[in-house]
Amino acid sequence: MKTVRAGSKSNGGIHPAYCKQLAADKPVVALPLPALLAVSMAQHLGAPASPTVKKGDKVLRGQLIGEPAGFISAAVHAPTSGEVKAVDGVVTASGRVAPAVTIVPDGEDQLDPACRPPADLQALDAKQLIGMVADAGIVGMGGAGFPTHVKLSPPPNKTIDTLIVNGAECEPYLTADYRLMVESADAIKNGIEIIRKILGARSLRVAIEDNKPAAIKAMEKVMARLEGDVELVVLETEYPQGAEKQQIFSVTGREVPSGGLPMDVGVLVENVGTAAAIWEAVSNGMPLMDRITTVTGTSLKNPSNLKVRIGTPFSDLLSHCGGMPPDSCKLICGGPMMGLALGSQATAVSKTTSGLLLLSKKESVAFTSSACISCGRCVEACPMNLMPNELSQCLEAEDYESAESYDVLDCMECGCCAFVCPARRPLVQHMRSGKAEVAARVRERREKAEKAK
């Protein structure tokens, strides 16, 4: 194993104030069980899970309460033992209503006997390991929550020769992955070994930004025990270094084609949190029932990194950290760049809740956007080599054909363009709505073509 600096640099990028010092030195603390858990069936990319329990049922910790409802879907499990109070709809962080199972904990936290270690871990083959990952309901814990068992099952014609484990955590304020690397590097390393066994990947790269020296040191220590072509790649601190396609280019020099996937260039990227969850599932038979979440903000009394049960209301996290200060203005699920502003503290933690950010009135500035001045700053900042200025104007005019020709579907909504725009244009909102419309048109064309056949 060796430690190297990244050999390439992706295009664009910005340097916002990172503000990670607020919680970076706070060890992970387990949050006490809440009075109520609202476990959404839609906490992953793809089809929401289908509830397998009904009101009045008794459940155990780790018991299946939602089964996958399609190929791209993930299982959901009870975070503790208790009684099902309701099976109905709840509002998620995205503002959409999704089916959910509400559980009243009984305080016993009794584990489902089905959650047990395998008889012989070393004897498990790739297919069995993928099955255990699927049964545990593991999803990507650093982004959109793509079901991990699907990601670990590339088509036979797509050979993965390089595994990248993402420890960049480039989103400002958030330190959940950082604390995981510092405190639980062994679990990450063990999870990495399982992923390598599944994929048969020849090369391993663990990527960490250079503003996390303690995490680099901790991962270097455990990675020294890994064999083969193994490198810890130190990335320049820049947003969005944690984005999949940008990280692949920085680490390997390979460029994922427009509309393509990492597997098209022989690479698979997994988050450090996902690797640790895989180890917990395979070694102990434990489903994904909790995660580390950073609760932070400059006016918050006690910024923290908390280990929380899935389904815990955000109000419990905030109460543990000192409550909402009087000057509170905005509550964000995630970080300031790609997070979602919340309308209520009642929203619950999901498998992808990496952080909860509280902004004061001083930090939340109201503004009015104006016409594009063609300065080109958004073009320079865009890590996907798009022209946000042209795309924004096309979308305002509802010229979706031109937006598609300008590759709007390649936009990852990172917010770099909006961050640098002097006209304060709502560029991310334009891209988000435009992508939805263009994607719907693409699907319609495909369906018509299939029918024509």
The other form holds:
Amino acid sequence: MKTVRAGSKSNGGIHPAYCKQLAADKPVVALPLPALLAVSMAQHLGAPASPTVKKGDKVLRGQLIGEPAGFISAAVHAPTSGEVKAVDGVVTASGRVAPAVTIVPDGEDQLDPACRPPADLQALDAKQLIGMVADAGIVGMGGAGFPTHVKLSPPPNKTIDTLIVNGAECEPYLTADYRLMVESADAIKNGIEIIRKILGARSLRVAIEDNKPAAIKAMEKVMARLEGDVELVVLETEYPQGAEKQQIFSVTGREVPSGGLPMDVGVLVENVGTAAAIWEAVSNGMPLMDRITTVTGTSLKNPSNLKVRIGTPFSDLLSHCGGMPPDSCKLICGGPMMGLALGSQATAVSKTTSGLLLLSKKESVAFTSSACISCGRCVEACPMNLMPNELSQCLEAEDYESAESYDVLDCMECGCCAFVCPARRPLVQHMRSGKAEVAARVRERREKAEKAK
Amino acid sequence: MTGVDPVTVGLAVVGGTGIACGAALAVAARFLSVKEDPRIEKATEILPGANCGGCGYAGCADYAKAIVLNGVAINLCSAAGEEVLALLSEMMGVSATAAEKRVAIVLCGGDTEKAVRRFKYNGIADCRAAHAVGGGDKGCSYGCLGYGSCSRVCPTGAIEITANQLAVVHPALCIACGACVKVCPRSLIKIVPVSRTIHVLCRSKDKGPIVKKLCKVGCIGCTVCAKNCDEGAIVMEGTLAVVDYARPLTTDVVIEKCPTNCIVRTETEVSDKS
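Now show the form predicted in complex with the partner chain, given that the preceding structure was the form predicted on its own.
What follows is the entire complex, opening with the chain shown before.
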């Protein structure tokens, strides 16, 4: 094992105020059981899970309450024992209504006897391990929520030679992954070993940004015991270096083609949180029922890193951290760059909720946007080498054909363009609605072409 | 070598090629021409030229072609009046009664005075963009957002966004092309026969107590209207009363009895504009 430093290789990127000191030194504490848990069936990319329980059912902690509905889907489990109060819809952080199971905890927190460690951990082969990951309902915990078992089973014509474990946490304010690396480096290391066993990838790279020295130290210590081509890559801090494609470029120098996936260049990226969850699932048979969430904000009395059950309403997290100060203005699920502004505190924690950020009136100024002045700063800042200036003007004029030819679908909505725009144009929102429209058109075209065959 | 002046040669070659090609084109035009039915052009001229696509064809010229070549019905154009229909029927030698004029209606009555907003939206003034931000700023997740996406796509300017952020259709201007129906992210717009003037202006599937909290003029699912009209004219879909436009509904009792005033009679301001 060796530690290497890597400068930022990718184009664009920005250096926002990271504000991580607010919660960085707060050890993870478990949040007490809430009075009500609303567990969404759509916490992952792909088809929502279909509920397997009905109103009035008694459930145990770890019991399956939603089974995957389709190839790209993930299982959902009861985060505690209790009674199912309702099976209906809840509004998720994205504002969409998703099917959900509402559970009233009985306070016993009784574990489902089916959740137990395997008889012989070493004897398990790759297929069994992937099965265990799927059964545990593990999804990418960095934010996208792609079902992990699907990611871990690449098609046979793709060989993966490098596994990158992502501990960059480039999003400002958030410290959930940082605390996990500092406090549970062993679990991450063990999880990494499981993933390596599944993939058989020759090389392993663990990438951490250089603004997290304690995490680097902790990971260095545990990784010393790993054998083979193993490197701890210390990245120069820059947003959005934790994004999959940017990280692959910074760590390996390989560029994922437009519209392609990391496996097209022989790489697979997993978040540190996912690695720890995999270890928990494989070694203890525990499905994904809780996660570490950073609750932070300069105006918040007591910013914390909390271990919360999936389905806990955000209002519980806030009251644990000192409640909403009177000058609060905006509540964001996730970080300030890519997070989603919330319309209600009743929204619940999901498998991908890495943070909850509260901004005061002073911090969340509402700008008025003006016409593009063609300064080109957004083009310089875009880590995907797109032209947000052109794109936003195409989309404003609803010229979706041009937007498609300017590769709007490659946009990952990182927000760098809007961050630097002196005209304060709502670039990300243009991209977001434009992407939805263009994707719908592409889909329609494909369906038509298939019909014509 | 003295000889022919290169300029003359150039002129001769280019000019000769030109004449030869011209002759070839003249011959080709004579023998290879495709005869287009002159009625297509005439029908295109007769049609209103709004190119709204409401008939189901890609613009008026395409519809004209379909009428002449494929014998498609001549009364599909919702923007056409009696005069247009008479001209078309004269030309094609078919008679057709004008289909009843249809108009769009926005099935929501909750403007900013009557319906609550959950948060302050400060993004792009477009309903589709607003709908994607936390599900829209309107408390009711089914109601009209009022950012005017429908109004902007309307080819005749028939949709007005009121001062209180609600889309309202002016039936006299509406040609029922359906462009607004496609663009509304909340599927609130319906095309109905113009003679139908009694509507339930609510599409909320929320239960009564929730509706009451969010909007003063929402349907709470009390079923009074369904019980006080002709069988099946208003049906309950869960906790929402829905007018079945295929059945007659004339009684004003439903308007009077609706406790939240979400059943209304729209103005009949349609004049025959053709």
